[in-house]
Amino acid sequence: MITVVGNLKGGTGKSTVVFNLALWLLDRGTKVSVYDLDPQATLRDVADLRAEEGFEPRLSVGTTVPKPGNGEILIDVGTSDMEALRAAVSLANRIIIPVAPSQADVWSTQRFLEIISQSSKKRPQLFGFVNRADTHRATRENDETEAALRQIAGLEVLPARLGQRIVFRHSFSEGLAVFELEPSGKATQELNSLAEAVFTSVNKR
């Protein structure tokens, strides 16, 4: 199953969605294969320290698109090469879309569904949900950003949100999944939901 994470706002978070989708698999023995489209390569970056550090399971980043085989496969894309963006969505089995709570990353993520249109012909499962979200409880920008998600045709709006949580910047920084960080912390229940609603295929431990 190749599932291609992305959209055409810079900011949304998509490289630490990949990185922590990737360490969950692993870390039910699922076969997980990556690859960074993304000119930026920040996950090879952190896959690189996450080598130098010593940390277990290593994670190896592929750089160009990747053919179909067993296992989930999770790309990583950006605006930056386009070409290899419309190359990985032809492929696609599924894509998530990471959408910052705001009216400018509904608009993006409408532009990109447009994109997925005119590059795919395999009509992919197309996933959404609100990341980095305001953990504040009196905000109202995630539920509108929800609800005008919801409203965009054949995109189906995950039952999960990831927060704006500084423990997603510091365990990436630091070559680790938030769950290896802090375990029993909010940002990894936060992250086993979504990885449940993405890869319901995938048993619990």
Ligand SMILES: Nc1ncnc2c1ncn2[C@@H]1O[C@H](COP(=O)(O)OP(=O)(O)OP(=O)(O)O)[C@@H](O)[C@H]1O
Given for the second form:
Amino acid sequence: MITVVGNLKGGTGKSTVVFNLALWLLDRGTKVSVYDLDPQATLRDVADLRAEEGFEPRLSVGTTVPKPGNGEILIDVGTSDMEALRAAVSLANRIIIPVAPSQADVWSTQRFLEIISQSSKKRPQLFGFVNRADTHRATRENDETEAALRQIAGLEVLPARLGQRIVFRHSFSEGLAVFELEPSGKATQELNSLAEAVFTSVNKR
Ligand SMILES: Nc1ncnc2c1ncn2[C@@H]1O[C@H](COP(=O)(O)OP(=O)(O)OP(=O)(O)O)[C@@H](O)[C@H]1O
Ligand SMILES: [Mg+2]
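Can I have the other form now, the form predicted together with this ligand, not the form predicted on its own?
Next comes the full complex, this chain leading.
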């Protein structure tokens, strides 16, 4: 299965999500190959840091469009290389779109889906979820964003959110997954729900 994590908007958490999902799969004994097609190379940088720190398992990160193979393939794509983005999208079996809780992010998700439909004949499964969700109970942006995403034809909203939590930043800057830094934290619970929604429930359909 080739999974692309993408979005037209920057900073929505693509690299954070790929890194954590890849380590989550490795932790469960699933073979996973990771590719960073973003010239920013954030994923390669964090994998290098992880190797320098001696954390196991190591994450080896490819930089060219992969060939379909065994196990899970995760691809992080930015938008500064639209050719790489289109190539990745055309190979994808599923595309996961992290969306920050705002109307602008919903609009850009719609634009991204247009690019996907122009780039892929495969009709990949399309999943959106709210990342960087506001953790204050009183705010309505998370619910409103999910509701708006549900209105987009062809997009399935995953039953999981990642909150705006400092541990996502801290763990990443140390070369660790959130479950390695804070195994009992809320971020770990959220990551588990996201990963299970993507790799367990969805595969069983
Ligand atoms: N759930 C979260 N909680 C807190 N911070 C987060 C969360 N997700 C991502 N971040 C932070 O937001 C910033 C952007 O995340 P990340 O680099 O993963 O996004 P990106 O979509 O890959 O960005 P780019 O478009 O620049 O490649 C980083 O500082 C990251 O640590
Ligand atoms: Mg990135």
